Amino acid sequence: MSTPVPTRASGLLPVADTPAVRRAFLRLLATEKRRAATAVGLHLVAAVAAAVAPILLGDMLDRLAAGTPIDTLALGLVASIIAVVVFTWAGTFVSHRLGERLSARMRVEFVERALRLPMPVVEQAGSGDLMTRSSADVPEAGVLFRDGLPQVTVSLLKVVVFLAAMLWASPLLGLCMLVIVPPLYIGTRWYLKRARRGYLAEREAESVIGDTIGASADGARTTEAYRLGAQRDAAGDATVDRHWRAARYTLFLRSVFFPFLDGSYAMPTAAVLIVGGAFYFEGAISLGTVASCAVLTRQILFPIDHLLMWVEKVQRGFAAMSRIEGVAEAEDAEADATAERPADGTVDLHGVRYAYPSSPRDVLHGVTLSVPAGQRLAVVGPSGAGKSTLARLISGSDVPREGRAAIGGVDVAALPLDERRRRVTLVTQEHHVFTASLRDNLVLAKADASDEALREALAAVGADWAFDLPEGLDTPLGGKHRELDAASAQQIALARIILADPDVVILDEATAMLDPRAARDTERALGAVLEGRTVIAIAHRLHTAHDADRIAVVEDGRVAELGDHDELIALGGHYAALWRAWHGDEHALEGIDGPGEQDEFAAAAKNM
């Protein structure tokens, strides 16, 4: 059966190599050194007590054969059994607390790293990859810390202690344990050589399934409208088939590995009984020693079996950690960020060209534009002209293929993520309200904001409904609590802008979910609150452009016109045509050449 090779799909987040995963594992473990040492100590005492019991049992057998009293040995046997129970319970308690703490720390680190990922990285990876890493890989790695680490540690301690006890009781019989080494080595080496690749392929296939299902769900209406159901079904079937082949391969590995090992477990006990029996009849070894070593072989085999059972789970856990640590590698791109800081909120674009990864064609063609600090610029144009792409480049969400996008003289994409988020904010018509209180949803923008500041921000964006909530700022939102409509969610997003207080604010149709009157009032309120800051508004209603200091008309990835409202009306070009069409002038498009271009601008005007 051929080994599936986990080929990284285009854009997927990186997968860390084995040394990086090992370093991450040890780094996490080092944060709980005291608890780890306590757990090891407790389990070591329990293992020693468990090894003493068979030796005492052998001595009792020899004394019974000789007709001597065994009272003291019997008390020692009872004491060792009690010690095993007590110290095993204590060690297990400490170990599981240790595992839970390490698992929790890993989860927190993953969330922090995911939140620091640059937006282009997240978007190119797709929602399925990051979702699978958070919903499947993090719990799988959590099992490694919560259960795997304690179980493997305990099993290793028992193997070492029980083997030492066998060698102490009889070096000759202790060496009989070596008969199991060749089959263990051959079987485990065969499995480990294939397991990591197999489990990574399975995990990657799960990511692709998540991405495909998410894309099908998000585009359900488009699929129905264009009758693409058969194509989406085929895409889903292909991803499921890929996952099935990867899962079948890992099942094949387990189906060979475990039966092979099970057949070798009887070998040490058989060797001890055969060799011990031969030397017993020659008088070289006592019957009690043979019995003790035979019992110890069985005691050794239990933790060995446990270890080998956990080999499979550990492989799963380390494959999951490889994907979790891969998020850190994607985040490490921030390490090359510039130490320069913007002087002000001036926005400069110089010869900017940009093409999306899925298309070889440029969306923007050599755009050069300067917006002085504190100016309000409205960007208008037909759908697909490149307005939103321009906004994403200014915010640093995307990086130009050629040219430079700068804020205050510094490349915005080169700024550290925290600094970039503090300097520039991009607000679109897509907003998210978390299942939390209204206060928690607002302080995301400014953690130390006072209640008065929160109320002022809500008032500034016209969120009057917030003042009628039964519990005020502590009212739970989302989930099973109060559900907000799109307009209210948009007002929360706009209030966050006011609280964040960035140098540059980009509004990409940020009031699209509000009715025209509410949008007008909100934009005027925002204009007053954001006075002195650079504001770039992607305008879908022309009154937004009318109120701006300057207007940039974007057409086919280029800035076709630039000026204030009166200048562009007097120019009689594209903006003037849009303005007249918006006001219902039947002769509005006479200045636009070509019927195709007229249709495009007429449609744009209707959407404004």
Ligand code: ATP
Given for the second form:
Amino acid sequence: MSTPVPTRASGLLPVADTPAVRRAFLRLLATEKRRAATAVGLHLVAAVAAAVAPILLGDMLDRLAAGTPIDTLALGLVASIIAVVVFTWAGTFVSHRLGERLSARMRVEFVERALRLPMPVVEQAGSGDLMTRSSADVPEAGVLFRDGLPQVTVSLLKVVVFLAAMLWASPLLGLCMLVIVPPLYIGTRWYLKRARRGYLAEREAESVIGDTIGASADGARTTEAYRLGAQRDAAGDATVDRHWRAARYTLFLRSVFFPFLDGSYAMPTAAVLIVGGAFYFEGAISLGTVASCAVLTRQILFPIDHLLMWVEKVQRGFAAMSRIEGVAEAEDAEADATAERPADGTVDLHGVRYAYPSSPRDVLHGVTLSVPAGQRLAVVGPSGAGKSTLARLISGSDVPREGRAAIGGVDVAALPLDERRRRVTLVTQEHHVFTASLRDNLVLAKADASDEALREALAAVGADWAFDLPEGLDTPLGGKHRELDAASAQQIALARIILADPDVVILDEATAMLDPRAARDTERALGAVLEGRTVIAIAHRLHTAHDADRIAVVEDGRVAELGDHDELIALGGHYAALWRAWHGDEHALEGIDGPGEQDEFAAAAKNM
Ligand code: ATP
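Give me the form predicted together with this ligand now, not the form predicted alone.
Now the complete complex, all chains and molecules, led by this one.
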């Protein structure tokens, strides 16, 4: 049977190679050196005690045959059994604690790295990939630390100690154990050569299923409206089929490997009994020694079996770790940060061209724009003109294909992520209330903010409702708790800006979800709060533009007009037409070129 291994889907987050995974594993282990050494020490004593028992048993057999007393040996046997129980318990306790701590550390590292991932990287990979890594790979790798590491260590120790005991009791019978080496080597090598790729492919197929199902669920209404059900079904079937092929391949590997191993276990026991029996009848070895070695052989096979059983889980765990470490590589790839720091909040765009990765067409065509620190620029224009794209470039979420987007003289995308987040905040109309207390929702922006600072921020954005909450800042929000309306959720997002205290704030239709009155109230409150910062406001309502220091009209990826309200009205161009249309002048759009453009501007004005 030769099932092809499905290839890696392009665009997903990176997967770390074996040396990188090994380094990550050892780095984590090094954080718990003392605990690891204690666990190994305890298991070693338990293994030695377990090896002593069969040797004593053999001696007792020989003494019984010779008719000599066995009291001391019997006492020794009891003591060794008690030692096995006590040290195994203590070793298991310490090693499981160790495993839990390592697993917890790995989870924390993963979450921190995932949160640091730049938005475009996640967007390109698809959220399904990141979700699968956090929901399936992290638990899988957790098993590696929690159970795999202790089990494998204990089994390895037992194999070494029992083998040493066998060689000590009878070097000849000890060597009989070697008959298991060739089948073990061949079988394990065959399996390991294929398993990593197989399990990685299985995991990737799960990521793709996650993405496809997520996309179908998100676009359920569109699917229904355009009768795309069959197409989405086909896409789902294809991903399930890919997963099925990947899972069948790993099943094939297991169904060959494990039966093969089971068959080879009989070999060393048979060898010890045959060789031991022959030498016993020759009088070259005692019955007790043969019995000791036969028991030790069984004892060795048990941890070997355990080890091989864990080979599969360890493979799965390491495959999962490759994907977890891959997230670090995606992050590192972005970590080529500059040491320069912005001088102030001046925003400069110079000859910026940009195309989304999914399309070769430029959506910005050489935009040049400068906003001095502390100024407020409103950006208006028809839908699809490129306003949000401009916002993403100024926030550093995306990098221009050509040209430069800088804050305070430094390329914004080259700033380290923490610095960038401190300097510039992008607020969109998407807002999310986390299922947590009001305080937790706010301190995301500033972990050490005092309650006083939180209340001031809420007051500044006019979130008066927050002061009537029954449990104040501790009131649980989101999920099955208190559901906030869009306006209140947006106010929380705006309060976070105040707490984050950035030099540059980009409001991308930030008040679009609010009704006109609430939006005006919030914008008025924000006016004071944004004082002194550079503000780029993608203006949804024309009064926002009117209040700005300057207005940029963006059309088809270009800045078509730039000036303050009065200048642009006097210019009599698109902005003036928009303004008049907004005020209900039915002849307002007469100056705009072409019926298509008129429609766009009419729609833009209607939306304002
Ligand atoms: P709106 O006012 O409707 O939000 P906008 O002026 O903000 O529009 P952008 O969202 O910047 O316009 O879009 C500019 C162009 O880029 C549009 O043609 C849009 O279809 C395209 N575009 C936007 N986002 C993406 C994306 N993720 N992938 C590919 N193309 C995109």
